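A single chain comes next, written as structure tokens; it is the form predicted alone.
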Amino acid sequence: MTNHTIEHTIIIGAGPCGLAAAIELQREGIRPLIIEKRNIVHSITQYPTYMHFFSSPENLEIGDIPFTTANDKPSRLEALNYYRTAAQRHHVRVQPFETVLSITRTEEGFKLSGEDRFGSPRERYCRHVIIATGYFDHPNRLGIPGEEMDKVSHFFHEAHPYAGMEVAIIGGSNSAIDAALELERVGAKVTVIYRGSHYSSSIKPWVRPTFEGKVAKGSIAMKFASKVIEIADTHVVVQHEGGEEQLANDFILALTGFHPDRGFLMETGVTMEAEGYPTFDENTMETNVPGIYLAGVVASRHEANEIFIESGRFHGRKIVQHMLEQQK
């Protein structure tokens, strides 16, 4: 006999694709737990302030409910708004800053340790896991000399801070190139370094036109093939075909990208593919564990953006067919 609750699912996060899992699960009568370690939808905290999607908001919604904006596309704030609501309407059970820290098997299925905001120890059972935890709290490092200065951001929030600075941006992404056009707008001398020999073509076509004009008028420096191979305290170390060179710089942006917390997936039983993603079967999000799944960005197998939520809203279909279909 136990004596402890025992859910039926627990999923690990509480963005816009976990959320869309747990209505999912209780649309079929099964009512999920999602423990949360920040707040529901942290990732869109993490987002530019004044930023607008790329997907327009139909591509975005969960839970039968509209997401109806004014604009084209969806501002950060507008989605904070929609997601929570979304939430609330449902009455999705959510326990937020709340951490696992490990997924352990047991006789009746799964127990999760982890603590609470205050370091206080938390065990939680259950039958079925979902893992929807995301990418943003693991940025792709660079690996060089100066990357822990104060002056080196992985993430941009807004741009008035940075206005008048020397600001070197690394990556060519849309969130480089977004957060270039609005520090240049504050008045910041930015500098774009990015790996690439030429645009990346998955910027946005209404907005690639603005920036080339930037930088052909010399308001924005673009170097292609170069990379950034040291960070100093008044300077950056830039290497590319023609050899180094030396820029004045007040800060680093950092914009290259995030992946999956692979020492938890791993430590839980998930193993990894050659490329660094999880294994995992895409008809039904199952990993290599029984029991455990995955759901949202985590599984994309592809740089960590916003537009993954127009596919990763529909896993928690493909999981909750599964389950049925293993009860029969």
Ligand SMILES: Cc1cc2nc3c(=O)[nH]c(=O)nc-3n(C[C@H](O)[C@H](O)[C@H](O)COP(=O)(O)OP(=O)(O)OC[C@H]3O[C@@H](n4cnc5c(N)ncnc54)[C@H](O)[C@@H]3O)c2cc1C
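We have the form predicted alone; now please give the form predicted together with the ligand.
Here you get just the chain by itself.
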């Protein structure tokens, strides 16, 4: 005899894809519980304060709630308002400020062990688990001497604190380009150090001409086919075809992307494919452990670039269809 509540489904993570999955399940009469270690769309709260999404608002919509924005692309603040409102309108059940640390099998399904924000243990029981934990807590590390210094950050919030400083941005994606432009505007001396030999094709086409103009004028320094190999108090060492070079430096923004942490997934028996992504059925999102599903960017490969909100928001639909078929 069990004396604890057994949820039909627990979703771990209240990002856009976890919320979308919850709403899809609700449409079919299942009322999942989301466990979220901070609060709704926590990852987006950590994005650069003044950023704009590259997606048009309609491509970020969940739960048939219209997303209208003042400009072509939503701002971070508009996205926070939107996802919070969508969750409220659909009465999604979210338990905020609780972290799931492990998943173990039980006779009825799964036990999720975790802790609340004061460190007190929490146990939850369910028949199905949807893991929608994203990737934003795990930046891709550089693995070079000096990376642990205070002057190095893997997150960019806003430019003001860097005014007048020598800032090296490592990376060549949209995050790096947007940060460089914002920093240049406040008078930081910006050098972008990128391992690629030409601009990334993923850079927003409407931003690239502005960036290239700044590079041509010399107000932003761009180093292609280069990598930082050492970070020191007042300089960095950059390696490129011509050899090694020492650059004066006050701050490093290492905007080198993120990767999902699948620790508890693997402990539960979910296997990893050679390419570095978890084993799951693309049609149902179920992993090799029956009853454990993936939603959102946690299902992507190491580089975590092929699943966005645009695509990950539909994972819940596949999951609930599979659940309904299983019940037949």
